[in-house]
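The chain that follows stands alone, in the form predicted alone, written as structure tokens.
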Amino acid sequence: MVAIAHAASDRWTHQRVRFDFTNLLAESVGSAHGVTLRELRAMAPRAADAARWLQHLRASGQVEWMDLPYQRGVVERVVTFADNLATRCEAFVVLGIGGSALGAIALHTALNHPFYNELAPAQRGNRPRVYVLDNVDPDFVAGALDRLDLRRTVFNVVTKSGSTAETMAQLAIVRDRLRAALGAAAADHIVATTDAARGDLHALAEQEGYALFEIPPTVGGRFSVLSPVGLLPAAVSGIDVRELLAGAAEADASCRDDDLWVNPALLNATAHYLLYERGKHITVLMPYSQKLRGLADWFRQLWAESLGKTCQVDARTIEVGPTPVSALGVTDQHSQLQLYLDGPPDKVITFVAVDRFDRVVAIPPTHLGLGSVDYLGGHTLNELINAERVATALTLTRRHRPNCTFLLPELRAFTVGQLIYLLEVQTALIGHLLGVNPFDQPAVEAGKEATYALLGRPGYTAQAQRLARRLGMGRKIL
């Protein structure tokens, strides 16, 4: 068991996340499926090199996401803006996709009431309802707009590049409707979150007078949740973003260390790397908390887009990257667990456990004479969900399926901030061990450019003609 060390304040000592890697070890799941302490010790120098590499990038300003826990001026502006906005709007709508949306969803679902938007205003602290439109499905977008009173709605347009096709399409639709309904006041209902100096959204925000929040230059979308990308929607709903960043800073204290046995992100990255080399090519994140479902989806992008790469090794082109799967305990015990237990032994499962839930729900005693019901009386749903997690881990371990667990004392901003930062650092470190750049996404960019060409964006004529020939559609694409 590894606990995050070096607490910034004794106030948070009881809120440290713990990491249990026991069931990744060969002594738990067998030598063919687990890693040995000897293998981990042998990897320690290489792991330390990876940790130093990441800290070197940080010192040279190339990974500004690592310093987001300390952006005090930005946070104060976010909180002040969010508090003022809450007095004048009834709904806050994020327009974004990928990293521009998944982080906001993860924070909202993890730290707000599970039915936040359905609560009466007073029950949600008179804060706005929060929606994230992370798709351009026309029924989805139109359905959301059907429900909104534009006079009482603010739209947060989020795109780092300032040119993401999906987000800019949504902006064009919303801007047109706002101008028709509100005239010159439309600009007061749009907030832009984008690059600090360049891009079409930045230019439009300055031209039309939108409120503007900036994403640091080297913070990519999937690493942006602790920037205004995630902080602003969170603060609008009343989430304590200062506490969130304090949790991330707590994790950072141990993630700076290049000692495998002190740095939990480094330990987990190294173990996952060794297991990947052994054929465990699927990574499952399975929180036992309904409220962490969005965080599992956020991690899926972080892992996939950072690690799925083509690279050169010994003059050979190889394709690498563990495939992420998001699962939910206990729901997916009844949909995926059969595969994990009896299917190919190619997976590593990471559980996220919550020691203390916000609510305790008792199961009343029954005397129905039914063995399937009566034994549950006197227990709680809290006991049941944790018993199911422990039972699942034990069953997987007996079947030689490696698994590990992050244990959160409670589900609150401080612990979620720790977990987010740990997963980000872990992802960067395993990327280095795999020999890939965890901070680019060349294949995704190629797909974006093809979309631009198909829709006739200026500057992509040659590519459009090549696509037309390939598709056999003459010069007309769409």
Given for the second form:
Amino acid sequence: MVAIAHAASDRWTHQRVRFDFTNLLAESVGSAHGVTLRELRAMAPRAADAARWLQHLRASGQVEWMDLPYQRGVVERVVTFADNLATRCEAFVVLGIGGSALGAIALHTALNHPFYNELAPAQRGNRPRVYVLDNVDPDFVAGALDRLDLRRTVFNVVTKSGSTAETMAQLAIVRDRLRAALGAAAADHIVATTDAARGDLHALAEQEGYALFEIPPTVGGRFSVLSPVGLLPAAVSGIDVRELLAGAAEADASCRDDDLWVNPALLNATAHYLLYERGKHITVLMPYSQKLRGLADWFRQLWAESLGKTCQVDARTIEVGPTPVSALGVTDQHSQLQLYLDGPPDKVITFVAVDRFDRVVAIPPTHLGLGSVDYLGGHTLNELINAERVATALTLTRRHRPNCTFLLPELRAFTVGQLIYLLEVQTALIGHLLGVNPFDQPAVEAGKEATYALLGRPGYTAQAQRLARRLGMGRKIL
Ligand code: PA5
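Having looked at the form predicted alone, could you now put up the form predicted together with 5-phosphoarabinonic acid?
Starting with the chain above, the whole complex follows.
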């Protein structure tokens, strides 16, 4: 068991996330399916190289997401702005997609009441309801707009590139509606979060007078949750973003080490790399906490877009990338576990466990004379969910399925901040071990450009013609 941080202040000692990798080891799951300590030791020099590579990028300003835990001025502005906003709006709507949405969803679901939007305003601390519109399904968008009183709604348009079609379309729609409903006051209802130099949103925000938050240049979408991209929506709903960043800083204390026995992100990246090389091509993240479902979805994007790459190795083209799957304990024990236990042995499962839930729900004693019910009486749902997790890990281990566990003492901003930062570093490190660039997304960009071409964006005419030829159609496609 490795504690994420070792340089913590005393205040947070009891809130350290721990990482248990015992069941990744050959001695737990067998030599055909686990990694041996000898293999890990043999990999230590390469792992150390990967850690130094990342620290070098950091020192040269190429991975500013690593320094987000320390962005003091920005945080103060975010919190002040969010507190002020909370007094004048009753709905806060994020318009964004991919990395510009999943982090906000992850924080909101992890750290707010599970039925936050349904609570009475006073129960939400008089904070606005929060929505994230991360799709352009017309029924979804129109349905959301039906539910909003535009006079009391603020839209946060989030796009790092400042030009993603989905987000810009949503902006055009809400801008139009706001102007029709509110006239010149419309601009007070739009907040832009974007890159200072790329795309059109920054200039539009300045021109129209939207409040504006900038995403640092080398913070890519899926690594942006600790920037204003995730912090603003979180702060609006009252999440303690300073504590979140303190948690991330805590993880940074150990995740910068180049010794894999000290750095849990490096250890897990290395073990996952070794297991990938022996055919374990699927990475499952399975939190046993309903509130961490959003975090599992956030991780799925982080892992998929960072690691799924075609690259050149020794003049050969190779396609690389472990496929991430997000699952939810206990729910997916009843939909996925059969496959994990009996299906192909191609998965590594990471559990996220919560030691102390916010609430304790007792199961009342019953004396029905029914074996299926009476034994549960006197236990709690807390015991049940954790017993199911332990039982699942044990069963998987016995069936030679490697698994590991992040254990959060509690679900709070500090522990979530640690986990987010650790998973980001782990993703970057395994990317390096796999020989891919974890920070680009050429295939996503290609998809975006094809959409621009299909819809007639200026500058994409040649591409539109090529697509039309391929589709066997005239120049006009849509
Ligand atoms: O991680 C990424 O880079 C992507 O998933 C982007 O976040 C997503 O495509 C949205 O891009 P943007 O924030 O530029 O609108």
